[in-house]
Every structure is written in C-alpha cells, then in structure tokens.
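Here's a solo chain for you in structure tokens, the form predicted on its own.
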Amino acid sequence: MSTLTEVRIAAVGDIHLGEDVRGEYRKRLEGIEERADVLMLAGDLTRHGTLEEGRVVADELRDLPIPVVAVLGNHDYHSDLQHEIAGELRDAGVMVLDDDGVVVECGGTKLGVVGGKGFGGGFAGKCASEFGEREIKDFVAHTRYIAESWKMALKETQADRRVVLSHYSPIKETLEGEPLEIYPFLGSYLLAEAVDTAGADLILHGHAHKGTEKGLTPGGIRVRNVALPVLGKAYAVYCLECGE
C-alpha cells in the first residue's frame, strides 16, 4: 500500500512560445524541482501551432528534473499540426494527454492526471444544445464526446489522487473578467459535469487570459485558471494535501 505524501503541482497555461524567446522560459523553470513534484501545462504552448514553435516548446521542457504533463490548446491546433507537435513533445519526455490519462509517481503517492484540450459550448442556462443545424449539433456533440472520454478515463485511473488538466474551462467563475459574449467559446459545463460525476481533487485549465484564478465546480471540486496572464508568473504551485 502506498504512503500518501503532499503532492506539489506546478501549473501554467498559455505560454505561447516562439523562436524569438527560445531559452527564456527554460530559465524561469530553474530550481522547479525544489518547489514542485510535477509540472502541468494547460495548453496554448505555441502561438500559431507551427512545427517550429512546437520544437521550441519541446526544447524548453526537455530533460526537466520533474515529470511534465501537458495538453494542447486551440492555438496549438491552428496549423493542423497538433499530432506532429504532440510527437515533438513526447520525444522530449513530455506526457501529452488527448482525452485520456496517465499515472505519475510523486514520492509515495500515485497521481492520476486525466484530460485533454476540452472544448466550448457555454454554461448551464446559457449554452448551445444539440438542436437545429447539423453544425450546432456537431459542435455540442464534440464537447459531450470529450466529457464522456474524461469521465471514463477518471473511472479507469487507479491512483491515490486525481487531477484533470484542460485548456478550456469547465466553469464560468474562472472566466470572470472576460467578455460575456465569448464565454461559450471558452469552455463548457459538460466538462465539469463529467468530472463531478467521476470525481477528482483538482481541475486545471487555461485559455481565459483575462479570467480569474479560483473557482469551484457545482460538485465542490477546486478549479484553477492557470493561464500565464492570470498568474503573472512562470507557474503557480498547488498542493493536494494542503490549502493554497
């Protein structure tokens, strides 16, 4: 039986790296092993989703002294090279989630991380529904498929603690500060609904640069918006066994 220890999670999203800042983000990660047990990246790692940008990100994260788990964001999909970018990251030792999960050993604790990019649609009472034009039905169905994939992965992940890593937000509270008109393009309540059903200790997301850091799902799970512009620093550290 494993012995539970405090798990320290360094997290950030929306770092948007390119060739002109090569080496700069790596400097900001120096000594991270003294402050965290794992680094999680909540998407939008590149600016325009080019392979060149993906290689910059891979080089910045290569051979870090702690495990690195990442998801891609909408910017990383822009050039239709998301699979190639994910491949570059995996070659650099980064665990890239695509609506699935992984278990990371953190001292005596097995940390399960589940997630992927996520998608939009809006929030309860003010959301798109699977009605009308095929394009709208497909939009909502895509988010529902992702949510169901996360729920299944959470149920199948055998771990002491579980974290969900996403780019899009599962709740509207961490979007406060963004224009209301774009909420449906920043996340979906279906993501929170799936996680509340399956259970998790923490949800991390990015995407909302003008949003708010802290919120809760309807089921009481902590949600943190870790977009770099929100944090104002290279990463934040969250503890699963203590308050932050």
The other form holds:
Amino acid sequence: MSTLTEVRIAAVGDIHLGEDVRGEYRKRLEGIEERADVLMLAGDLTRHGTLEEGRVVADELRDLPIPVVAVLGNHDYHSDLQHEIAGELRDAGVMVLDDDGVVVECGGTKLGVVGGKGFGGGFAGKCASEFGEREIKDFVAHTRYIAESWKMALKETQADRRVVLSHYSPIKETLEGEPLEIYPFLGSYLLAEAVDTAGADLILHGHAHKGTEKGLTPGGIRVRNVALPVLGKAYAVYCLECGE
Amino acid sequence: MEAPQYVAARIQQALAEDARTHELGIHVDVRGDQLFLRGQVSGNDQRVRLGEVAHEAAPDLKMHNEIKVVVVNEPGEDEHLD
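Now show me the form predicted together with the partner chain, since the one above was the form predicted on its own.
Whole complex next, starting from this chain.
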C-alpha cells in the first residue's frame, strides 16, 4: 500500500450558518472524502455567536468521513459563548484550535495544523503600535500574544507539512477589494512575521469577504483567503506535495 | 437636515449592531430620499432582516435592497502547491 504523494486540504471560512439554512451546507459536503483528506474551517462559522447557531454548525459537521479542523472568528465571539461553541464542535468530532496546534494523520503523512482566531492591527508601516492609551496597547498586545503563541506552537509541532489556520489575515494582498480604511481590522503583519520565522507550507484565513484568494507572505509562504464569498464555492482544495 | 453620509453611517451601524442582523459587510448608500443596500449574505432570511433593520433606522427613505445571497457552487479545480 503506497503512502500519499500529496495531502489534499479542503478549506473554507465565513460559512455563517444559522437555523434558517440548517442542512444546506451539509449537502455541499457530500462526497468530500473523494476530493480531500482533511477539511479546515477558517472561522465565522456562525452569524451572532449564539449557542443555537453553534449547534447548527456542529450538526452540519458531525461524523464527516474526513478529519475536520476549525478556528473560530469574530462573529463566533460576539455572544461571549466562544468556549461553549468550541465545546459543541469538539463534541461533534471537530478539532478546534485556540492558538495551539494539532497533528492530523493523512495517509502516511503527518500534517501539522497551528492557529486560532488571529486579530487585527494593520500591516507594516501602517499599523497600530503598543503606545499611548491603554486600549490601544491592549489591542496590539492581544495580536502580539497570538503571534507569539503561533510561533511557539509551530516550533513544537513535529510534522511532515505544516499549515496555519486563521480567521484574520496575515497579509494585505488577500484583502485587495476591501476598503483600505478597514485593513487594520482585517488582520496584522505580526501574524505573518511569526509564521515566516517559525516556517509553514501554507496559511489559510477568512474574514475578508470582498478580498482576494491568493497572496504570499514576505517570507514566501503561500496565503489563501478562503472566505466563502471569495471562493464562490463550498470549499477550495489545496494539494501539498508530501515528498518521498 | 442630517447629511446623507451620517444617515448611511447610522444605518450601517444598525445593521452591524442589531441583534437580528449583526452583518458587517453591507454597503449603504443614501442618495436624496433613496437608500441602497448592497453586499452578500448567506441566506434569504438574512437579506430580508437587513432590509427591515435598515428601514427601521431610516423609515422616510425609499429602500432598494440589492443584497445578494451567496451562491455556493460545487468545489471546482484543485490547486497544486508544489
């Protein structure tokens, strides 16, 4: 039996499910095991972050024939029930990342996935810094803490291939199409800097509905904005070569 | 008379903060006595709710709800990252 020569990663973000569309997304996942080895969800799985919506998402993802890894997004935090929503998803068999990592076995390949919600702050040269009012310092410090957590998790993850899964964007190229004025609320270069330092093969994010699918970090790591409105399809599939 | 930019900002804020909608990405334009809503949402119910909340925020304006429901197509071609 040969091992896989590539790992096929299905990815999507911003599915924003609620009771009124229950069952609709699940239909789109039928046959996913023929197309992909793992499904990754890049946050904003709900609309308002209610437990009821979280349960709809959990039911849509329950007992899929391939592993599912997810992060939450800002919408999933809105009702301060992010831990409860993550619990519902975990009960349904979904691996939920919260600034940590997991290793998924895909054929003979160990696929490391590191990430979490991420946060904003802006991009190099046009970003907030830890200066001035406490509120601004807290805002930037939150992103910096997340970036450091990802760097540590990447360094600790022993895997053949490594993917970073985020809701917020690490680069501005995949935001093209969004108003420039809101870039600081869509992502932060600190996330890319951390991943470039620790190394990864691919970064997936959502959040920017009007953005662009493809971009690169300054260090040359491929970035894909998989927000559902950007993809226009149930999920994209990215194939990573596994080598010998 | 309130400037149209402030009216649009107030409507956009209502769409983001009202518990019925919480939709952040809707483009709101006010031109004279007309209100235009544009953007994409995940379902028709959400589109209708957005129209209701916008109307409540500016009941004197004639509303044009041009929001589209995202069409979720079948997954297409894979991308090979070599």
